[in-house]
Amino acid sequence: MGVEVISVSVDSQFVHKVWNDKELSKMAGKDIPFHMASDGPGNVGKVYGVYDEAAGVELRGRFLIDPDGVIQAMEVMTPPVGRNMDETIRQLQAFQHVRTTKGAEVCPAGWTPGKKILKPGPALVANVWKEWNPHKDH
């Protein structure tokens, strides 16, 4: 998809290839596709705001950073809930998509790729029901 995928934490590197080692690749069949960065006072975290300093963690979060370093969205969320992979994914394609069209077409909730997109321009304004219903056109 064109894109770096960074996992950021407080756990040290032996930490991370232990997970590797013994949960991740058992999972996912294989090693971790991406880079781990141990962050271990929290300083990564504490600039994006998911760094829980009296437990001494960084809650999980997911930033989409454009390439011009501008996050266009963020999930935090605390450890009893897992991420959405495919959720990441579809939002990864709809800001593929409108940086593409240099904003031209802009993607609606729950927009996947063949789906129908939006104009954005006055005529859109309290008309988008009439051009995107949820229930029809996802």
Given for the second form:
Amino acid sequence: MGVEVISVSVDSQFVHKVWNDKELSKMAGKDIPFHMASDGPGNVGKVYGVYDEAAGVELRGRFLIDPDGVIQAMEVMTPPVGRNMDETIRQLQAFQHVRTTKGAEVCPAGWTPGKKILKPGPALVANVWKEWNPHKDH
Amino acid sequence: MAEKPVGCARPTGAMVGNTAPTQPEKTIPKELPMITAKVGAKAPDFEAPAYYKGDFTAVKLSDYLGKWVLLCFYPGDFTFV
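Given the form predicted on its own above, produce the structure of the same protein in the form predicted in complex with the partner chain.
Below is the whole assembly, all chains and molecules, this chain first.
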């Protein structure tokens, strides 16, 4: 997949260990393979705009950062609903495709690998409707 | 087990790939820091204590330059969702 994961919560690294050992490793069938960071005071969450001051916890913030350190996508949710990893992976693959082609190819709505890409340029202006059909290519 | 002390998690005060201020401790305000994460802009760099494959270590975002990174915040360990 070509992506490194870092998870962050206000729990200590010691609690992360116990969570990995007692629960997550049983769900996943193996140890968590990425860094589980501890942001006790919420300092990191604050600069990312995901720290809930009243509750003292971090919201479900997800940031996709490219190899230059630029944030390409973000999603922030309140706690009671979980994320959709398929959508995160779809966005990652799409941004990786755009980067590989240095922006010569872009990914329309709902794009997944193998689906139709678009090549921006003068010839495409007002002609997207010929190239990309929301019913067929979505 | 070697523990790598980093103290509390803290933003370095720089964006990823940019040089941190020479005295980051003094430039980080005590009050609520400004939200600096924006789509299309460099990510705020930070360093934090971490648990990784059996070890207590540290993680620094700028060490990941050159790689794609998925940075995920969540409310807490042992929560239900």
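Just so it is clear, the structure is predicted and the values come from calculations on it, not from any experiment. Residue numbers count along the first chain shown, from 1. Rigid core: the largest C-alpha set superposing within 1.5 Å between the two forms.
Exercise. Once everything's superposed on the core, is Asn127 shifted 2 Å or more at the Cα between these two forms?
Worked result: Yes, the C-alpha moves 2 Å or more.
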